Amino acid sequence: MGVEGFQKVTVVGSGLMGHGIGQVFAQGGYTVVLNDLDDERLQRAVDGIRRNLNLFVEGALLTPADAANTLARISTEADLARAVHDADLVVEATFEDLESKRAVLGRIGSLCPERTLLASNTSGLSVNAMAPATGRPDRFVVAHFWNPPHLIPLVEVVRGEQTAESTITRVVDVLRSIGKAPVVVQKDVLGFVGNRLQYALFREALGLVQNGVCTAEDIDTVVKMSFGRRLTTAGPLETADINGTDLFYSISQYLFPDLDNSSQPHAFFKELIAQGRTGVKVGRGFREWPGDRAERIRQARDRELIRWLKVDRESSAE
């Protein structure tokens, strides 16, 4: 069920994040317009949405009729002025560069109605650095959808210094209406909440590998086969409460001083990049990626995320 008075969402930028964001709003019953630089990009976006919806049908999350109705709610428009002229919400999902986003948000703010709410889907850029460019800082937030946006429930809604409380309430209500789990980030911090936690783990992982404690493969096995599984049902602070905050305090006294506190990327990480080991796209990074191994992992990930969406649906129905 949608939010009263809220009908149309425009997504500016139709790449991996943009078309996934458009899909979830369309699944939630809203009229969606995808905007990008040209029709070729927009056609790729629609094709991507169609593949995603087929995955949902195969996973019994949608019926074929639901998928068809979702696609019917989505249109494309390469002209920005026409795409945003009557939008209730515009989500900017363009390249992750502050000045580029400021320029795009400035154009959007000058073209859409005064009532329109604006959101930037950024992984960690400052909401306060972007807000002035919109011309409506009181009606602007960051809405950080997690990748893949059609499968991950969390959206971090980041409040700017001038964001009106009514804007926060409205955006949170709309996100909840499409089945998302919004969390309001009350202060403008780089990386927001999720990426700060994720990169704290990443930094410690780099330190352990660099110091010869274990291999990159060992790191991934430890996370996937231990607390990674537990974290799907009990977060880190819930876990501390369950096991005893006094126990966690005791361990923290000797472990915190020994944890990695590097303020710059590790030397071996820099060397990895210098060697051209940039990941799946070149076939090697921290680990080797022969054949279709990466695609098999992506497919397994998506199947597991769909399973969790089913669990969420069943829990909400109880």
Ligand SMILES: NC(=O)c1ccc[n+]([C@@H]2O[C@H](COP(=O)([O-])OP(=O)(O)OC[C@H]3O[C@@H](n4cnc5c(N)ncnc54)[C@H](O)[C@@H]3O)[C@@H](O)[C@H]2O)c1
Contents of the next structure:
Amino acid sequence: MGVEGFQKVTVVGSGLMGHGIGQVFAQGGYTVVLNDLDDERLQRAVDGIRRNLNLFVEGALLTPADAANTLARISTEADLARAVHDADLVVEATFEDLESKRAVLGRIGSLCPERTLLASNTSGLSVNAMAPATGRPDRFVVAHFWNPPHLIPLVEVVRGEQTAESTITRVVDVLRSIGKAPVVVQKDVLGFVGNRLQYALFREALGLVQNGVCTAEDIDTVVKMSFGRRLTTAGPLETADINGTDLFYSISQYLFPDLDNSSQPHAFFKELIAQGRTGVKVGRGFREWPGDRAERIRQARDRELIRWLKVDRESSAE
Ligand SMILES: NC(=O)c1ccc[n+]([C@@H]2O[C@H](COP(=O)([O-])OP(=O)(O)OC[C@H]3O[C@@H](n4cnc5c(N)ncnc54)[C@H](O)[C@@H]3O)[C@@H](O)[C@H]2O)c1
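I would like to compare: after the form predicted on its own, may I see the structure of the form predicted in complex with the ligand?
The next block holds the full complex; its first chain is the one shown before.
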């Protein structure tokens, strides 16, 4: 467990993503410092980690002693200079805004030791646009954790034009050491890999609903009750191999020309936004969200993700 020369990870920005990222590094045995704008936010982050760890204990993924040890490895520090002064890796998880990220990364770069590696958890900003601000573009990557970061294994590690090979190797090794499944994205493309795939599906879903082929509810049923189930064990290209690439090739020949290729969000989607149907937060989006339905789905999702983490753990022990 652990990677030689790596002991301390600082997470700058301890909101929705940052607190979960800090948790996974602490679970993996690293000393973690959480940084945020004030102590109140840092307290909320620690409370969130405590709740997450309780879920892990309930799901038999951690013993109560492991959960206590994880918490003991986490400290908070609102002063950025003190938070990063001896970090081996700093993960930036602040607001998704290029200028403010550049400013934060610049300050981190000027305050942490020469050897420190920096990673931004941006959802989609360009690694090359951020890199110069760090003052150490050779030791900078995007490390895109997926939400919720304590439950989803994938981390996309995006290589910048100036990222050193040794940085990629170190970051990948550290992520593997905490049980994550890193994938190196070799080029600075919008949306990285995962969101490009997700949004290709989303675009087709919108096209199908707009054309009256099925309802929004039907889209979710089709995905959850068919290939969504398979995808957790066999990815789309594995599935093509299993079913025969020749079959996929002949379907691609007639289907590709018919698939949605809209370059702007669809009219009915624009209309939905204009009507203020922005989703669970207002009780209406593509669908209605009465009562606690969203919370029940979130809890069911988290239980399922915990079950998958157990499956991963059992198969890696085999
Ligand atoms: N929410 C998601 O599903 C998701 C998924 C993957 C990646 N991301 C990315 O992760 C990053 C964080 O997103 P989030 O959803 O956790 O946002 P969030 O608003 O929940 O958290 C951001 C945190 O950063 C803190 N912060 C802002 N400026 C700071 C500064 N100068 N110094 C220290 N702390 C500062 C804020 O106080 C806040 O606690 C964004 O870049 C986002 O795009 C989000």
